[in-house]
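Only one chain is given next, in structure tokens, and it is the form predicted on its own.
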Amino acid sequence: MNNMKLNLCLLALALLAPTLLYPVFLAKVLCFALFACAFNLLLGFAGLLSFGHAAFLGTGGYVTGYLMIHSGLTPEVAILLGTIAGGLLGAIFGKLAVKREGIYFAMVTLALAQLIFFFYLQAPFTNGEDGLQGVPRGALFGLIDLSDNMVMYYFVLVIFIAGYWLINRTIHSPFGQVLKAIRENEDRATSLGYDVNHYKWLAFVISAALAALAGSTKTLVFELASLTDVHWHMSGEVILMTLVGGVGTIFGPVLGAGFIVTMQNYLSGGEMGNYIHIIMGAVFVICVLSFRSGIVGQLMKFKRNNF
């Protein structure tokens, strides 16, 4: 009951937020929040640390941007195709990576993501370092013009809620319980008869598809698909968002994404912009040393110890 009240309060806040803050900034926060939630599904509940999740974010963005520019598709179809493209790439990456464990899994994902980065750098349809600029937002279902920032924000909010609900349902399903068992003790899960690699592969594909959904949506918000979204720095940022918010918590990645994006947005201008990466590094160090369970994890511990 308390969770229901909290969710309703957060929904009301999300609906009212664009009257107080710039809608494009809020839409950016939601895109990265979905990206972080998708990554957390893999790390927090399957115990798999991917260093290459930017490949899926960028793939969704490039596919959606290219289709919007050259095919004349409506945005919901372009986003769907971008999500499918990211999911298919995740299926290929997953087959190659899930048989590895620990640091070897992380290094395989990083190497594969770098291949994708250099592919997009050299491919003629991506415009190289210039990226896909001037991506039209189009009209949703051919009826609702997304060029209005307020309309775009509420469209992104609906996509985020749908993605968040899917992740939440996945975590609390029997499939999600098996993932937790694999995270806690993979050998025991294997002894119980579960095909561990198959479950990890499915989790990887779902996570990749949702990351691509975030990238597709982000491309429409900024009307741009660039190499930044597929660079290894982006893979590092989503790890930071998840750690700051709380690995293995449902709402933690949302809070972490909001914190990091807000910090980047308000500190990037002026003299502080030259030190933004140093500040982010300091935040990461403080998080690891002082509260490893993240903001939400620490709040949950405080609640358990005091109530």
The other form holds:
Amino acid sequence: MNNMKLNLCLLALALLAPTLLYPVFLAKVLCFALFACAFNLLLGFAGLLSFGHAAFLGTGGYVTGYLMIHSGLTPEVAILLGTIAGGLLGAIFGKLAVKREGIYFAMVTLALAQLIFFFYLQAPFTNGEDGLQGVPRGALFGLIDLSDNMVMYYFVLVIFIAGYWLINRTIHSPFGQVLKAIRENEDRATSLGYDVNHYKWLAFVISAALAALAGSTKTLVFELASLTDVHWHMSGEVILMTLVGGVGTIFGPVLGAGFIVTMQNYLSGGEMGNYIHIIMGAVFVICVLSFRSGIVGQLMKFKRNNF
Amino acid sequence: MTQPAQDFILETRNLTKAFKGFTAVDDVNLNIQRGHIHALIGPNGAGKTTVFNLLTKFLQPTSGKILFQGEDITPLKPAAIARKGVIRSFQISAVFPHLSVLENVRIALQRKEGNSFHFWRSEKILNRLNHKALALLESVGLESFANTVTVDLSYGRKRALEIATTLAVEPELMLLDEPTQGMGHEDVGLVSDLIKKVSKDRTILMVEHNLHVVSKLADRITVLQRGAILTEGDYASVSADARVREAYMGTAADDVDTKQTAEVAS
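Please could you give me the other form, the form predicted in complex with the partner chain, since above is the form predicted on its own?
Now the complete complex, all chains and molecules, led by this one.
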């Protein structure tokens, strides 16, 4: 059970990390890691490249933010409702997108996500360019005050683990088997009697809901929901995170998200801030050209060849 | 005089597929008798694969009807037709390359379990299908490759796996698109024996170029030419037909025997 040991080590690391690093930064990493994992479920295991996942991240964020400001609901309910909202939006997007394949699938998701972006830009409840600021974190179950960053971090960690577990389970479920079969040979799956579009759709909905969960959580962490999260840049960033970490590997997106978020954080503070997009672009090019299987994919190859 | 309708497992009525300005399948009336191995032959571009695509609804017919066990299945979607028991193979071997050989067969067995949308359950519940999957692999001589990643199998074995996978869904009618295409001599023998073996209690419609295989296997042969049926009958009567010789071989009768021998020998 090597895997089990590795997971326990990682868990211990995650539990101890906030004593060394700034908890809000760590929480941010976890939110993006969950976002990337959700995206990877679609790209890596169903072979579907969505270019509109920001719409779900942002929707989760806005719904949760709005509810926290205006409704007096407890954070766990607000997050749940944000997640459901993202899932519902995903159900609509998915219905339209799975009918197309390849680049057309990506274009449909991009177009729909842009539609959502302009909706949030214009809608009065999002405060347009300003976003929802000063979102209260509230108290978990009405009992545990989340305003302390340390407490918030551990709450995010629990959410992340739950989301990560669900993705892992989905991949290793009877449904996941069919999904992989569809990715491998769609016509053959059809000829065995599987309505492939139904399976793709369900994968899309799960992925969208988990992306929204990441967005909802992120809004609580930063006490902010803004247009950045629904912008198409964000849809591109999650692709980058997944590719750098290793598409189709379970842990890859987590590493990829950690890598990209860390890089952004350090670069944007220093004098390199103006070059951040150039550097990210370079990373992307290097990744695609020389290690297409990403960090984790590369490590696994190394392990196979040397042990 | 009139045969009872249930004798035919699959019938097409005036099946036609027209692409822009080109009729690929022209007014085809097929009658596939239950229990037969029925071969569809004809020169390249005669529309054989298009017929397959129409029968399984991977293509939409322009006009005409498809009846399966007397029921009109023309409006159904491909997956629904598969669930009726009409399972096709493809010209290029249709396997799931990065799944194990066992998993390939299990995917086919899994559908009837009704848990294929269960994303919250462990795939371990599929292990109860392993026994059945192994038995199917054994029937095509692949049991020792159960844990091999499919991409590493030889071409002939991939085709055998494909047949095992098809058998797993217990098809009433198997549609095999050029099952021996691109195979070496040995594999051809292997696969045609396999087809003979699995044809018991089943109906098979196959497109095949290798006339030797056709002569060995087929109970009935339909010859297509430019999308239309040229003739139909058993091997002896079809191969004696001068029009077939000319259409299929593009040569006079004398040449055919030498050509055919050459094909058998190759």
